[in-house]
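Only one chain is shown below, in structure tokens, and it's the form predicted on its own.
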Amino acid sequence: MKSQCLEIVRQKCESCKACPLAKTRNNVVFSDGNPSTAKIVFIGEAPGEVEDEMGIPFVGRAGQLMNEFLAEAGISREDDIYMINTVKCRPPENRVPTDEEKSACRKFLDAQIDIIKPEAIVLCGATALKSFVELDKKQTISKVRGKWMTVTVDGVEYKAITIFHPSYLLRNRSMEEGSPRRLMQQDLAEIKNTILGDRVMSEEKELVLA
């Protein structure tokens, strides 16, 4: 079962000392979500202070904002999504993880994706994007977000899309047309319609037959 396989990976992750982040962490922040029902893997940058304290990804201010956007889009964090980060331990002062730290943690990231086998991967922010795609200097997250692409993990291709990291939205509160928050709404609507559309139609059919 997926949960049993992931528990093995979690145990190995919790004993990992492959990079300096192991010395400063309070908790390994492995994942959140239901591996049995999740169709989408959300990948963020790294745990923050609250995540490090609780051992759960996306539970700080940015995570709470993400919850609001997910609920508005009709995407269930509990059932539709499996949430992880590029690294499992908090970098000091919430800095961006280094390439060496990401490389040391990559085997755990890939193992989670291999086990979940999602229908789509959502890359939250530039750090997650750059972990899978090489960008030239002219390519910014603003230019590539909201567009479906293909990423490869252990030889398997997955449908993927990039969205703004919710921490960026904390600094950009405007809801005007074209603002980051409005674009987030559009991107999550696209994700729901493309990946969860079958579920919505199935639920509607059940209501008709009830």
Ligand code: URA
The other form holds:
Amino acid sequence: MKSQCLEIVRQKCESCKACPLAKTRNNVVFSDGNPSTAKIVFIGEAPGEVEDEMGIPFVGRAGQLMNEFLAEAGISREDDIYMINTVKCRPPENRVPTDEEKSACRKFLDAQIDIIKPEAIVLCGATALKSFVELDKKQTISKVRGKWMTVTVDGVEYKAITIFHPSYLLRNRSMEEGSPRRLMQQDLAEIKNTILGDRVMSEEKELVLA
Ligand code: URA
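Return one more block: the form predicted together with uracil, after the form predicted on its own shown previously.
Complete assembly follows, chain above in first position.
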């Protein structure tokens, strides 16, 4: 049922010409993951070059790093997560999407959340966060990340948490206590424990991820 509803939204999204990104995209990057089993929606910024070529979110370098962190935390990208972006088409040169682009795409984002009705929403980085929360100047990602909050989509409240965007972690490689990568590990462990409990992955999956 969820898949059928999402398919209708996908088709509309794929023919969308509501903003200038429609002219430069190779593919609309709609989603990845299993809508029937996913308890968590991960929201990124916008597709990059590889995502635009493949039509799948988070498959470039940042996505591969995200996969490593997810596997380490015991979160299955295939089963536990429905992965989407704030904006479904690639902004040229990977620039941050404009307000016009974000608002043109908002109906697709909201529809995806509304259909999945996740137990939690994970906001990856500033663009996703700012689509749901108004930040004052003192509230940087570093201060806001790792704290559960409530966001409302179409009148429904969802548990949400912010994490660093994996692109930021590509530029910050330290594993020292308190470093962005260590905080990412902590935040994903918190998400796993709160939403998925102490379930362990099957041996087969552990082997695949090793
Ligand atoms: N960064 C994002 O925010 N989304 C992607 O799909 C890839 C990189």
